[in-house]
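To begin, one chain is listed below as structure tokens, in the form predicted on its own.
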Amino acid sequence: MMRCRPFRYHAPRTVAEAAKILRGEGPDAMVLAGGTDVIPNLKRKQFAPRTLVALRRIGELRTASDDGLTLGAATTLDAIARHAALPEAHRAARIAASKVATPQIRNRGTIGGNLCLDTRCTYYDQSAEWRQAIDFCKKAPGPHGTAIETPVEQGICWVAPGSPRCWAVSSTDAAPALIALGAEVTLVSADGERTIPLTDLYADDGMAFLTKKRDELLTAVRLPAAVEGWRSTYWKLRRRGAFDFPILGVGAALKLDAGGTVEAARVVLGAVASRPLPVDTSGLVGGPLSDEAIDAFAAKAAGPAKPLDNTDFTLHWRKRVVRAWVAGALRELRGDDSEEASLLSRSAARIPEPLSV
């Protein structure tokens, strides 16, 4: 049986109290929300905090605004998937939340936890004994792991042994969808509050993948007001129909005028790098979503995706499927039948039938 190391447990009742504890405990403290990712990592000794700061008693973190545009960071994924007040233009948020893991996990997991989800890697997501057998790795270089906010510059990256950095993969479903929607997040510390675009929360480093300060608490997600003409979706590829982390995620949002011309667009790839990867959409704007335009953009979008051999399936196939999945998401936003778009994308990427979206 895998057991966590001993730790102190705090359950503050206010954000200010939580921020004060985080400041006082320093790098030895971690935040616990739903715990669906943190607790398994504690048992595998990937993290070794001396203090856990639980958010379950802070009611303001579990509330959403009446217009559905501000979500407390401790709002469960299930609540977001069922959030009736969320505008139809922001349906990508509901889709992404509904595709995380299983119903049981969505009932516990939170939107803030998914946005701050630890990066993943075949060599990292193992028991302490397994990792010890290969001499650990750069991301968790010792038998007791390391706190997520305090990367250690030692060890080796088993994916790319000659690399000075860690290549663990960002596997959050919520981030690509919410970045495509133009979301912002609020961060609170003992020094005060700041709001940043969600895309700025991430850095392209498997260890130091969050830009927030170690004593900052993510408290809320803010979506822009829905504007006529915008539509959005999220496509997820995984081996099974539930539970699995994404092999690929595509968050896409478009604004179309009455004639079908693209006025604005945002496309973000997930699970192909150590951070959610925004794609340059300038080639889409100003023209119609024709088959030719979609195929040309999808081919270009696959270029920046550089998956490595550290998650499920081969890296060459995973790169090829990016093109098909981006094209499928855009066809859905154009108004094509979603099932037909999925079948076309599967055929283009030669995806075996058991794999699930």
The other form holds:
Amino acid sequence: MMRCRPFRYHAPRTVAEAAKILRGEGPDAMVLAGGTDVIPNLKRKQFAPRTLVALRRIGELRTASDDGLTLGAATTLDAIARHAALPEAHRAARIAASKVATPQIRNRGTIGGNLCLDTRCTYYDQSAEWRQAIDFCKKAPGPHGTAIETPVEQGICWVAPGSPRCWAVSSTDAAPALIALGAEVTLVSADGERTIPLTDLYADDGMAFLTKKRDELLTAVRLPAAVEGWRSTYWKLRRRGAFDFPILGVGAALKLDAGGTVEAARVVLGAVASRPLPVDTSGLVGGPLSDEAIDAFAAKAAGPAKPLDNTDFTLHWRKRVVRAWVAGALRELRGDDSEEASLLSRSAARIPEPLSV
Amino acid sequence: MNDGSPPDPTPLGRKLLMELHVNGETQEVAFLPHETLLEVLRERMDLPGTKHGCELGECGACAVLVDGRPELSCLRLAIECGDAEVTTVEGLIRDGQLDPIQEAFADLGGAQCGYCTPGILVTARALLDENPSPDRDEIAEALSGNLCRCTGYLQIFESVEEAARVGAASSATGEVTS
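Switching forms now, from the form predicted on its own to the form predicted in complex with the partner chain, please provide the structure.
Whole complex next, starting from this chain.
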């Protein structure tokens, strides 16, 4: 049986109390919400915190505001997938939540936990013994749970041994969808609270992938009020229809005027970098969503996506599929036959993958 | 510990004594703060029906019902279960009678090697409690977190459908089946 190493367990009743404990414990503490990401990492000895600060007694983290647009960070993914009060314009949030892992995990895992999901890599998400056998990578350089969260020069990145940085992959489904919707998050520490655009929560480094300070607690996600004309979707690519983390996620939201001209657009790629990657949509705004406009935009969007060989599927195919996936998401938002779109979405795993040579 | 809650914070490496509510009974159990519900059920409560598969949330073998909803016992600390009602596969039997889902799995070959079966049975029970007559897609979606390497899933789907039919027939006649 894989077991956790011993830790002390705190279960404070308020956010203020949790923030105080996090301040007092410093880097030796980790936050435990649903535990569906933290517990496997503890069992694989990627982390060995002295203290876990559990959020389960803090009721305010599970409540939604009256307008349904502010969600407590400990709201389960299943509750968000079923959150009927969310406006149709924000359906990307419900789609993304419904596609995380499995039903059992969505019953337990939280939206805050998915946003703070540890970055993933073939060379990192392994048992301590596996990692020791090829020598530990720089993200978790010791055998007893020593994962570190600040960039360091020393140590090796096995996926890019010549590189000074860690290339572990941002694998959250919620973030690309919620950034596309214009979400903000609230962070609370012993010093007070601050609210930032969700996109600013992330940094493009496999180790220091969150700008959240170690003693800050993510308490809430705020979605903007729905405005007439906005629509959104989230497309997730993975080998199986359940369990798998995304190989690619496309969060897309756009505002069309009555004539079909794009007034505003936000498109965000997941799982192609160490952070969710917002795409420059200026080329899309001001024109119609024609086939030509969609294809030109999709080709350009694929440019900054730089998958490396540290997830499922071959990296060259993962790079090429970005274009088809972005175009598919935009066609769905244009109103193309949604059955065809969902068929394409479901058959993702059956798109032929070129053999490695 | 009058309210059944452990000291906060728990002392490092020391066992705590806590009441757990499992299969309709309340038991005082001693375990370490870092033990998962799976470890406590199997190793401290003599309930080995819940299986340990991957132990990382990647197979569904350890699924149990927590307040009626399926969760993975390998990913939930036992210390977080004091205020919950836990149901394991052992708890599906009522008054010596198998759950109709268990009957259907036995009749239709829904179990082969049987290792994934307890997790599937409790997950299917939660599905039928919420949706007494699910279609094939709804069954597949509800069981999408439970891997089976023997059956190819067809017998599993058919067993759940049969259990739903039996449940519908018995509720029409007012008979209590579970």
